[in-house]
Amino acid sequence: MESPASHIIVRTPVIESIAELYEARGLGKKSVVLFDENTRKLYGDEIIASMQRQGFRTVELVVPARETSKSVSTAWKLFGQMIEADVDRSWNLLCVGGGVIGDLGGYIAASYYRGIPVVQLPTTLLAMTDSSIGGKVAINHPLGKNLIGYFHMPALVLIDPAFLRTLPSREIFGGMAEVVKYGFIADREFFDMLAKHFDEVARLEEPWISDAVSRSAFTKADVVEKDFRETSGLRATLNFGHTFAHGLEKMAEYRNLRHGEAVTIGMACGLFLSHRMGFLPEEELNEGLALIARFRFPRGLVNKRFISLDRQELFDAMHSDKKKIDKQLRFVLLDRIGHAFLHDREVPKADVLHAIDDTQRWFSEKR
């Protein structure tokens, strides 16, 4: 099945055609293929075998699979070793993996020889319906994620649901935050949808899984196309529960807390928020939570993670966020589910305080 943005392909088995998928996009048989230890494991004979039978040289990177593989050092080595072999601008760079692969790999692509074309791969969820489209690649710094970065439109994204089959729930929940972030922001039939069928897309059934993977690529290939550099406002509606995912992640040092479980939570307090502004009506917020109380979190996570939390300690770590504009938090607010804005005035300090006091109440409750 191919987006209306015709880079987009969503397929199984993707890899067989990638040759001809290559050609039509006018890219060549010479690739450097990013992998991370696990997804080398999982896929990497099988990939690099079909390329090769389709008459592809290749180079293989593989780095660590954690979040700290997103890093200057890391970058420097990948560099150091594709010079080694030889790669040049001919060459065109294949992420394989999540979003750190996704991510790092954009990077390395779009300072290589000032650019080389890159392809995205996904394999999860999150990365599937998110990170691997709209050409953001970006690197950590230990102040902040993804802080220093391009950019960078992939050539292609090839999506093959089949990969999700390996992934372990806690990866498929992670995911489906992303999915459900698209009905919350732009189409209340997608959310309805979910409502309807979220145990159904969580146990990767067709239709209902390919059916929201491909509704949620894309709905974000769209909203990217209409406001790529994010001037409009349009893009940055992306970015619903996001602000307090990121302080969440800070706190959490990167670790223990996955992105997806940041920004479900995040999602909470977005509409808590939304709601004690005066833009989301009771009813709504009632149902936007209701379909949030279907995710499953790790024993104790939201416990620790969240409701344990200082509020003014994750207000604080908020500010680490690379979308503020002169030290002033930016929030993405709902007025109707299916429809999002951002809010392009100062939301006061204490309506802030109260939707993490709201949403961690609400979680409290609802273990």
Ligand SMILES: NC(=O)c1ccc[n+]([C@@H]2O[C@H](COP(=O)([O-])OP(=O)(O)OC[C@H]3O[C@@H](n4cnc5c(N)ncnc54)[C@H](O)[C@@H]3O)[C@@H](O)[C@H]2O)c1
Contents of the next structure:
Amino acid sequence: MESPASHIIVRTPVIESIAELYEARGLGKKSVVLFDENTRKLYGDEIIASMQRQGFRTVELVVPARETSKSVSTAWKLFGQMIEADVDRSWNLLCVGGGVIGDLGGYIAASYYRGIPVVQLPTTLLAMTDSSIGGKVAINHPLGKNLIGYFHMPALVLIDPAFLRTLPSREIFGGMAEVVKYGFIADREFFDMLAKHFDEVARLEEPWISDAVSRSAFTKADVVEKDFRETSGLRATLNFGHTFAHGLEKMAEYRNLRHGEAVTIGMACGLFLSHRMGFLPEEELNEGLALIARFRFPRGLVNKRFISLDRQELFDAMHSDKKKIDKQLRFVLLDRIGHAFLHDREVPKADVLHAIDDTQRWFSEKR
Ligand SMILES: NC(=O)c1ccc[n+]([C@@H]2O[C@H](COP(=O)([O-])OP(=O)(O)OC[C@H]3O[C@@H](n4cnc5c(N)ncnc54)[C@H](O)[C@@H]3O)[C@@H](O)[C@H]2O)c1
Ligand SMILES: [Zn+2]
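Given the form predicted on its own above, what does the protein look like in the form predicted in complex with the ligand?
And the full complex, kicking off with our chain again.
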């Protein structure tokens, strides 16, 4: 399937046509292939063998499968391995993994020899629908996540939903948060499809999963294309639910709570806030909540990481988000399902606290 964003390909098995796809984009057949330990073990042999059959020269790099691999020390080590393997400007870099590998690989590609092309082959639902698209690449600094990086657009994004079959269910639901987000912010019809077929998508059943993945990826690509450097407020709508989510992640100290889990809860807060501020009608609030109610969390997680939190502490944690401008919190709100906007004025603190309260009550009554 192709769209205006013609560098995004959704196909199974995509690796079998990699030579032809590279050629169409003017990419050479010399690739550094970056894996994490899990994707190397699960898919490394198959991918490298297929590339070699199609005439590629490859250099393999493998890093531990964890967030801390997005570091300057890991990048430095990989630069060394690339120099030793005689990788020069005529090479490109293929990232095989989730957002950690995509961000790290993109950072390396943007820096090495002042920049070589990067190709994304995302293997998590979050990476297929979010992190591999849009060209934001970064490593972490001890003082903050994703602070050091570039805008480095991928030359090609190769999406094959078949890779999802080995993904743990918690990672699937994590990715589903971003999928549902696109319905909320940009596409009422997609929202309706998800409301009807949420379980089929979450069970990775075709054609639902491929449809959900491509619509999500193309929605993100479209938003990014219209507002690449985040100046008009459109790209910011991709952060629906995220102001709350970042506060929750911070309070959990970035452990025990997946990003997508925080976003799921954060979107419920966003729905309540949109309603409380008079933008979202009650029936649409309820429709939105009904979709969020389909998400499955590990036992006790919502209680521990959200319901039992002090609202004021969560409010303070949200204020430490690096994305705030002029120390003011900006909220993405919905005025209907399928349309989000960046609220340009400060939202009264009382409304934010109320929205948290409403959401805590809703989650505790729901179970
Ligand atoms: N650049 C962006 O625009 C952007 C957007 C959102 C998130 N991110 C970044 O993405 C990262 C999170 O990405 P993620 O959720 O994909 O996490 P991840 O890359 O850590 O992957 C999650 C886990 O799944 C494993 N895995 C990957 N593919 C698998 C498969 N097919 N089968 C079985 N296991 C598999 C990984 O080894 C890892 O253990 C964060 O670092 C975040 O900052 C970036
Ligand atoms: Zn997100």
